[in-house]
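Coming up is one lone chain in structure tokens, specifically the form predicted on its own.
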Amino acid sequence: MSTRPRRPAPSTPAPGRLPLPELAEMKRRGDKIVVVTAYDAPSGRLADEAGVDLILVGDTAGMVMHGHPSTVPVSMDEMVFMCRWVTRGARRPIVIGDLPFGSYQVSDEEAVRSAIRFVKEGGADVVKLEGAGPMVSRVRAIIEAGIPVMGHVGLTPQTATALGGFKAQGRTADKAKRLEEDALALEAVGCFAIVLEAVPAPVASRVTSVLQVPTIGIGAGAGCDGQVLVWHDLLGFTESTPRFVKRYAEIGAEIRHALEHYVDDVRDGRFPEQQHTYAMPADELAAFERSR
């Protein structure tokens, strides 16, 4: 286990929630935010103490968690059943819930409700959306009925079959060009931030520096004003990960070798020991005895 000291948080928040404004000012001081996904209390309480600044309740976990070969088929229900085991584990963090596929795409006013529902069910904070285009209609109506909004260009994981795959975007001068105008127009409706994913770092530096709100990488990059990675990602429960994953620690082989030891200690009668198991006093044990 590293010994390397953990950095303080940028800034001492008040009580509860990390404040929004502050990530406009955490990009303006150079501050890097980092962000990180979590489905789960015990995974909202770590992340809430490593000092993380948001967290995304990710619809990956219908990838990570459930077994889906995508995210499509997460349905808004567990969505919001994720989001609320999060915000019992988090207090500072700022609990961003993502809106799956199918909650949203339809109308304004579908994707209204289902941002009112991770908000009033889910205790999410904020609310993301993938894609611009027509979904820049969904941001501002969402927005105008007062739930913030984090946007999300480039690679679009619930789209991807629409893009060629899970693969880099924004690789030709005219797809960088459209993916900035995606960024300036998600900004202009008024997204706090703006998840960039699997773009070329030069392409996601320069969106970086003609937005005034945050941009979060993924796979796009040093230059964004902050980071996020998957939980089972950068703690090592999944067998492969894309290239711009760094793996922070190899807790799946840690819990298969546990596993491992657990079935070998059952099978060859070393577990339960005498200090695993409850006593009662003898007198009570001889009557119960004597009742056969």
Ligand code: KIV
Contents of the next structure:
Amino acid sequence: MSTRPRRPAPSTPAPGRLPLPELAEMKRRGDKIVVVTAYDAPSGRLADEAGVDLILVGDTAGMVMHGHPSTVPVSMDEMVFMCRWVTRGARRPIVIGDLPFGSYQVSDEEAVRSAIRFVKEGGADVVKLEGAGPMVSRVRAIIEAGIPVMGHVGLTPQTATALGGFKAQGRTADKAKRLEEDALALEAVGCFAIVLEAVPAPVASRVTSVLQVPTIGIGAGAGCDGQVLVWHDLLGFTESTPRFVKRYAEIGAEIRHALEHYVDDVRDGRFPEQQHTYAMPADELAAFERSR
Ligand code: KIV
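Please give the corresponding structure for the form predicted in complex with ligand KIV, as opposed to the form predicted on its own shown earlier.
Everything in the complex follows now, all chains and molecules, and the chain you saw is the first one.
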């Protein structure tokens, strides 16, 4: 039986959770905010133990976990499942449910319904959605329903086709200005933080300085208030990684090496050994052998 305390109802912050207003304080103090993605309970626990501030249950799961070529096919059900797993593992970090493509674009009502599912069924503390423009109204509606929202501008992978592919955004003066305006519009309706993805570092630094709320960069340079990386990229599960990723381990190679070792051991009879087997009383064994 596990002795872990059960999480309380998700409408109130779990005991020990980092309070959301602390993020604005961190920006004010200049303390960097650390975010990582995670998709299951052990990863949530490890991120918590390592001192991560926020965990994003990202729809990147579609690519790094589920084998899709993009994040678009990921369903709300899949996201809620993964969120529930992560919130079983993580105690202190704020857990963000990433609204997948198709769960919020159609209407404000649908966006609110999807966000509520994340909180009620997935145990998320807050949600994230991609884009500005028409999505600003979705953000406002979700916040009015009582759920904090993280914005996301720059490269928005759910609409990468419309952006011309997975490439850096805001690389002309006009586009950089529009990106800044999008971030300000998201802040104006109440986003508690904004992800800046694949944006030139000087643009991200300026957006960070004009916003009151923290920016969380991914491929946006060191001037952001915090950083987010995808679990599989930073730990080296994936074959190739975008240029903005720093790989802190080569876990994929380590796993392959361990599995090759296991395959060789089984094929060559080196596994299992005596210590991996169960004994039985000698008289029972003798009786069993006589029963042949
Ligand atoms: O889904 C995700 O993991 C994300 C990050 C790349 C920011 O949105």
